[in-house]
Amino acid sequence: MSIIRTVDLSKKFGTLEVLKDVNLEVNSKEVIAIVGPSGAGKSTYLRSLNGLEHITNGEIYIDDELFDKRVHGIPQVKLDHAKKVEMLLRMGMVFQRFNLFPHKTVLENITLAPIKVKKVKLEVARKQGIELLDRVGLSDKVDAYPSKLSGGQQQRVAIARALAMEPEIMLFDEPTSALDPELVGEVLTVMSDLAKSGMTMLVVTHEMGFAKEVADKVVFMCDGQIAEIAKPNEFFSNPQHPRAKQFLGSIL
């Protein structure tokens, strides 16, 4: 059973159509790398899945349950607030920028949402937060403030913060693009470990090594559409779509 499925998903900004009938099915524990040129619609697609962007047309299913359906931007399904929140909480997201609260410590950044949104008790949230920091290799930064951390460390805190909500699915929107090259590896290591643990992941990325080594499938997007879906070894050794061939030829 698919954990996320989109059917004929389209998105317009005014007259500009940035997504065109995108159909994709993601199964539980799959790691999907979404690659393609800038402006292909990759980040917009990811943001559409959790409602950060409202789709114009199409359907979004979570665990085969209809989450959103729109025709010309008009919602066709009405979920009560509690149900919508419950479905949204199945997804965690990590952005290009870390978006940590600068006036709160690392641990406070991680525990804020579980305490406020899920009503987790402070001592329980702190215990879970410390465990997550250990998981991302930052157990010694519990009381540090974001300004004292490198970009790679801040992004690892952002990953721990997303995991604190215990999501079933993790969405990564170019999580290493804002990092200096020498800091990219530490974030990709955490993501690789997360994939090995069985987390379902959709990753918009320019890191082709990660896509080749960690992903179960590579989705190539261009001009707002999915042009090719393939296993990593097939995609990188013998891409079928002309734009995919051109893309790989320009970056590899």
Second form
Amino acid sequence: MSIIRTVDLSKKFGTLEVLKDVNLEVNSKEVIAIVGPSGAGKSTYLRSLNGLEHITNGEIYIDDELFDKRVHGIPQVKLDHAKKVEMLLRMGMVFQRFNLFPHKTVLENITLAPIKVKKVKLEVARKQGIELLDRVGLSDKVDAYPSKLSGGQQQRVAIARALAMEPEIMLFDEPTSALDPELVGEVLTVMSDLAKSGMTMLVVTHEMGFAKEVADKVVFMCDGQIAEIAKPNEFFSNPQHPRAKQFLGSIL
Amino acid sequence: MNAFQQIIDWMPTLINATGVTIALSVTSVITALILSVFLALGKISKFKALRYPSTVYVFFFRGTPLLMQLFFIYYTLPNLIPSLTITSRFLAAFIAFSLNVAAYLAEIIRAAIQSIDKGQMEAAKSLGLSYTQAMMLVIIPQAYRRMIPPVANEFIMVLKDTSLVSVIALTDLTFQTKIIASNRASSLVYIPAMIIYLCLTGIFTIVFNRLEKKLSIYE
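Follow the form predicted on its own with the form predicted together with its partner chain, if you could.
Below is the entire complex, every chain and molecule, led by the chain shown above.
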């Protein structure tokens, strides 16, 4: 069973076509890395999945249930609000710029949504939050404000925050692109551990080492389309698509 | 020495009138703040039914003189609709100031809300928070701090603008000062009156500075 599946997903900004008929299936426990040159539509694709961008055409399925379908930008499915939120919460999102809530402490960042959206009791949410912080190696930062943390630490909190909603799949939108080089490793370690624990993950990344070692599949996107899907060792040793060859040639 | 003694003698009367000035400023700014949050949210709403009325409101109350709004509420409205006659001068002034200040504060709040990084709303939405929850729990609390300097500025303007109420004969500090000046034929009374205004704005400046510091702990 696929966790996420998109059928002929396309997205236009005015006349600019950013995504063209993207078909992709993410299966349970799969880790998929989406790579490609900037402007390829990787982030837009990820953001379309949980509604941060509205698609123009196509279908999005979550656990084989239709989540969104649009024709020329007009929604074709009408889910009631509760159902929509419930389906949305099957996806956890980690942003390039962390987007932690600066006026809340680390623990409050994590417990806010469980308490307000899932109506989890405060003590229960706090206990879970502390466990999650321990899991990302930040149990000593419970009461700190995000501004007191390094970028790498902030991103680890953001991962814990997304995990607190117990998603089935984690979407990562260039999670290490805003980090100083020496802080990239700690975030990738947390992500690798997460992958090992069996989490399904869809990761837009420029970290080819991570894609090579952790991903089950590499999806290469360019010009708003998926040009190639391959196993990491095949993709990196023997890319098929000319643009993929060019891309790997330019970064390695 | 005689002049100094005179000023001392006037003080109790002036301080009484200062109470009206403070009460009017504080109550109308607080009321305006509540009203302006709704106006600001209306102005940034994607629904026309909310956006247009808020926009027209702000256009009207920023676009006409406060003095005329005061006249309108106290003199014109009772003529048009007798049931809306306001006999209390304080109440009339309070309504005029609240409505007027709300228009200015709405723009301050709108700007503060829109200055918050859009990633905050995206993060809130991706965690399943509704628009209202995201606004109340994430966006507006962050906007508070950014609002304080312009709101402080607006408050101090209001504190001084309340002197306009002398035109409907509400005995605020300015009106009381004018009464003393004409009764005693002494223009000296403007000196203590201005000093009182300065003290008031000074005190409120300190209060707002403290508030800003207190709300900045997370930065």
